[in-house]
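Read the single chain below, which is given as structure tokens and is the form predicted on its own.
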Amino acid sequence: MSATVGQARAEAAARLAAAGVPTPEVDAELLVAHALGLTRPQVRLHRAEALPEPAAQRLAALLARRAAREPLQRLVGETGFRRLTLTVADDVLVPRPETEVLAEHAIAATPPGGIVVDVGTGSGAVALAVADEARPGLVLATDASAAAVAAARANARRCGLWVDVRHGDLLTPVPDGLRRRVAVLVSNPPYLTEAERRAAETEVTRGDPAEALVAGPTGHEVTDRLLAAARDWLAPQGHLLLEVAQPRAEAVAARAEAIGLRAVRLHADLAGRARVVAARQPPRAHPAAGDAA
């Protein structure tokens, strides 16, 4: 006799718990829902019904992958980020709940009509959250990965939001006409060392492209490049917001102060770890090369 939907959910949760998945009950229900093409509330409504054989086969395949610690978001093909539902693409970083804190600070810092630049946008999560919840004049997002650019553009279409997504390294794709006009420069750049990536949760090492995570031997490489460029792009009193690795948060904050940024602050993520460095351009930006002092 075929298992019921409720029995399948319970068996799936037990299997995922045995595999060490942190949230087995939630993951099991989501996978059952995905296998059936239902929502989670619908799974509960249909719990006494027999699980159709095609859905059982789909569920078995999904459970095998999740038990091997493949990220849930990749299995179901989407994830929630603040008020948005984003498609999760292969070879693109899966948005993390802690990055919602970075987005929250970017939204709060965005003045009406302001220019926001999101560097290393990945799926477009932060840029799209700003476009959705603030009142910017322009949101421009960049990424060195062509796959990420395609994913961010697709998510913009899915969400019905306009973000100018450009392909290129860090700030290279940003038009020169925006120099010293950017109200918010925000980034969740690569900030791990290879050793840290290898020691990270299985879902990270299994699911995300290394180039989206690993900055280099010190973990500072990309952040240092962004800090070096920030003052040439930020408007007077513009905001710089960077997600960083907790062990290097204070060092990044010190670097921001050393280049002349002001009001440097550390903000905690959902687990209470210092993960966001916030700083502001002084009221009068420093002169660019060739300008009068």
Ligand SMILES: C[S@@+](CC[C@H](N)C(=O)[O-])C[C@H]1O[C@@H](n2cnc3c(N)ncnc32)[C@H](O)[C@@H]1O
Given for the second form:
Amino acid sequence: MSATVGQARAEAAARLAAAGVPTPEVDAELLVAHALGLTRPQVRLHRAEALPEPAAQRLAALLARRAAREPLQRLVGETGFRRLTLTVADDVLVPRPETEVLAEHAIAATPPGGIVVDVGTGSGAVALAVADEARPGLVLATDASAAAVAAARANARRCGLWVDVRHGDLLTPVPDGLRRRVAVLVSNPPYLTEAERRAAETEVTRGDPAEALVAGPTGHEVTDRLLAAARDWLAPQGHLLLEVAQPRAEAVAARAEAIGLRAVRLHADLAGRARVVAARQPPRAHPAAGDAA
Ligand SMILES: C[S@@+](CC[C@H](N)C(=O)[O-])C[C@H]1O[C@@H](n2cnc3c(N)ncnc32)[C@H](O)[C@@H]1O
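Mind giving me the form predicted together with the ligand, seeing as the form predicted on its own was just shown?
Time for the whole complex; same chain goes first.
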């Protein structure tokens, strides 16, 4: 006699626990749901019914991959980010829960009708959260990876939100007419060294492209280039918000101050670690941009 949905869920959880998966119950329920094409509440509702053979086979394949510690989000093909469900694409970083903190600061900083630019948008997570939860006039997102640009556009369609996603290096794809008009410049750029990436390699990072994580030998390379460009794009009193590696948070804050940004602050992630550097353009325009002082 074939197993019921409930039995299959319990067996899956035991198997994942034996494999050392940290959240076996939740993962098992999500994989049973995915194998059946149901939601988690529906799995509980149908727990006394027999698990159809095709679903049992799909579940067996999914469990083997999860037990081998493939990220759950890559197995089910989607992940939650704030209020949104985003498709997880090959060669694109899976958005992390800690980046929801960066998005929260970007949402809070966005004035109604303001221009928001998300540099290195990946799946589009931060840009889409701003479009979803704030009232921006325009959200523009850039990424150097063609796979990320395609993923962000697909996620915008999926979420029914409008974000102008452009392919290219940092702020290069942003139209010149937006110089000194950006109210919020937000980015979760690559900020690790190769050694840090290897040390941090866990199942969470499996499948993430190295270019999304590694900045260069110091970890500061991409952040430094972004800081160098930021003052030409930010409106007076515009906000710069950067996710950073905790060990370099103070150094990035000092670099932001050194280029003349004001109100430089560090914000903590959900685990209490300083992970977001926030800074503001001074009220008067950047003298190098040609405005009267
Ligand atoms: C850490 S991931 C962040 C992705 C997404 N914002 C998120 O938080 O989930 C960094 C992203 O920056 C992109 N990237 C790396 N170098 C870049 C550059 N020079 N210009 C634009 N994007 C870049 C990568 O392709 C990747 O999508």
